[in-house]
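Given as structure tokens, the chain that follows is alone and in the form predicted on its own.
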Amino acid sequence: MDGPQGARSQGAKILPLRRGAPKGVAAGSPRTRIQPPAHAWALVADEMVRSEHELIALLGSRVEQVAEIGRYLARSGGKRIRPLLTVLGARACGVGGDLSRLMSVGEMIHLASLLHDDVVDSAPTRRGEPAAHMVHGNALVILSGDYCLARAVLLAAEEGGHECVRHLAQAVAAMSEGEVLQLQRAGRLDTSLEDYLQIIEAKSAALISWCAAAGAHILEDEHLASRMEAFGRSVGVAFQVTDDVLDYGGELAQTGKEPGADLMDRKLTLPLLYAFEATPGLQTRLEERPPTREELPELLEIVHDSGALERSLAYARDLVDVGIDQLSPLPDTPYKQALIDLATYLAERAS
């Protein structure tokens, strides 16, 4: 497989783009250590503030258990990544007026697909707590993320107009389509880095594409939101494939976490596909049966050494470039420059 140094965005796919040589990691420098950047928070500290009041109010619900299922995943936290880039993305695009509600969108959608994904992966725990569904049953948990999806999309529509919530439909649809894909390769070895990238762009991608994009919706500018969503798109791919190296732990992680639980379910991510070319006879090994955890050390080993998270971390990066390239067209203010750190950050963080 001839792995792309980077890649563009454009309508559903992710194309392969040569550019120039890899930064950080991948071209054998120290790794520098890259903080969040608490001056994008600063930035609209405020609203950030209102938008999780806001959140907590429209998780409410006359049936108490609804509500008690969308506050207990709401208390557990996230990063709350949505909200910023919606705000920061609608402020960059000239949006005035309060936005708190409109930024509760995308973490709404976000914590509905959470209820959902583990209940259909049976996970045990969510960030370190019962996962909602082992404290309520999978009924109620499903349900619950039903409720959660309406309110978002009726959410959209009042704080939107008719473009940010048709636009916000077609991201949940392709959540639901990149899940189905997921499930249908769960186990698959031979899957393409294509086929990954088709994956991770539903199921990942297209909800932070559109919280990029909602200012410029509500404006109606369609040549500004096509540029927002290519943005979004690149980041929201970047980010997946972040996550997916911090799994492998090492030095390049520092999330507390149990290294391997992707290599211990066989799940193909963009490491194990570059691991798969630079080492002869692992894929074979892997796809002959499981890994026991006592060999887990023994392949985390081999996946680090093979140079595959460097090479991923250097292809998260240019996606990150194409991205901001995609910024061009937005006057210099502090909420495009809080965007462009923001994205930075995105494909750089340990955690």
Second form
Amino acid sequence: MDGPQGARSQGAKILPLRRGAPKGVAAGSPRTRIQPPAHAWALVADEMVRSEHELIALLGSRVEQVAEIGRYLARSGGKRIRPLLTVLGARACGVGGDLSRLMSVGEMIHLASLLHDDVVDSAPTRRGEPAAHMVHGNALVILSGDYCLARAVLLAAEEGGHECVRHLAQAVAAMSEGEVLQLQRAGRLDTSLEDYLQIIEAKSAALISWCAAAGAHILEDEHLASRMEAFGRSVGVAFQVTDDVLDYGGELAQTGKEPGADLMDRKLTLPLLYAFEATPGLQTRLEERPPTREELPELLEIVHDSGALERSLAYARDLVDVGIDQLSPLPDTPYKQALIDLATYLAERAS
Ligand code: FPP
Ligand code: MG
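To test you: the structure above is the form predicted on its own. What is the structure of the form predicted in complex with farnesyl diphosphate?
Now the complete complex, all chains and molecules, led by this one.
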């Protein structure tokens, strides 16, 4: 069976291609700016503030150069989606007590992975600022990333216990595999949808999935944990698909990136895959040689006109619905509703 409905009935990890998705779905237009659900944040505002303080403390070090990278990370901002998902997921599962330290775990791992990723990608900028390795050099940045990773694992062990840290290690292993798979496929325009989904599920969704399930791991409730993981996995893949759409449609001021960077790199993501399906000759044209800067506006227009962005966003929204279905056994609480709203936002955000 085709599409996310099929994925729902099979409980499939990798979701099949959604053909014939509606074009021109207005609500998720890539140029629409949608704010994070403020009420979801407000519900756990005290813990979000405490968790931010924990994060800043965790980024500190006795070694000045490591502390300097920590200050760079603390300044670099971010929407703190992972702490929010961690606390809402745990509360929705009925976990009580102070979670502010546990909430920092996913964000620390995320920040560490971005330090490493910008070295791997030789990225000159991150969020509109020079990337850390451009300022501090590769060696210091890689080692500081290792430091953040180790501190996060320690924290997960202290705050969450055995199951929590075991699943976190699995998530980090998946992220590393995803990053390697992506590297292997770099510049390969014949990448299939399945390959693309495998990569983003590993490099992006694994950590989001862990955040959603961290509370269930504390409870050592395997059944609940696998549902929360499945929810997080769907939301995580949808989040990355939206990110890949933003690469084609996001304004520089919102994303800190020039639109079309993936196209210039000939990086196969869902929007380009759908654009190939809709535009005869486009794949061959890009396979022949990389586009020039002059060609970029025309190519961006081709992708926009193909309906590929709307189709990708529709895919992400359907995926979020698949994820939300996993939450059905949870009691109806404000935390569950906030989780649903956050998941919906993540598939529709514009920055
Ligand atoms: C961004 O991808 C990168 C990731 C989502 C994960 C990177 C994972 C690792 C480096 C392995 C794990 C390492 C540690 C230290 C936990 P992207 O390059 O597509 O996105 P971008 O445009 O934001 O750079
Ligand atoms: Mg990168």
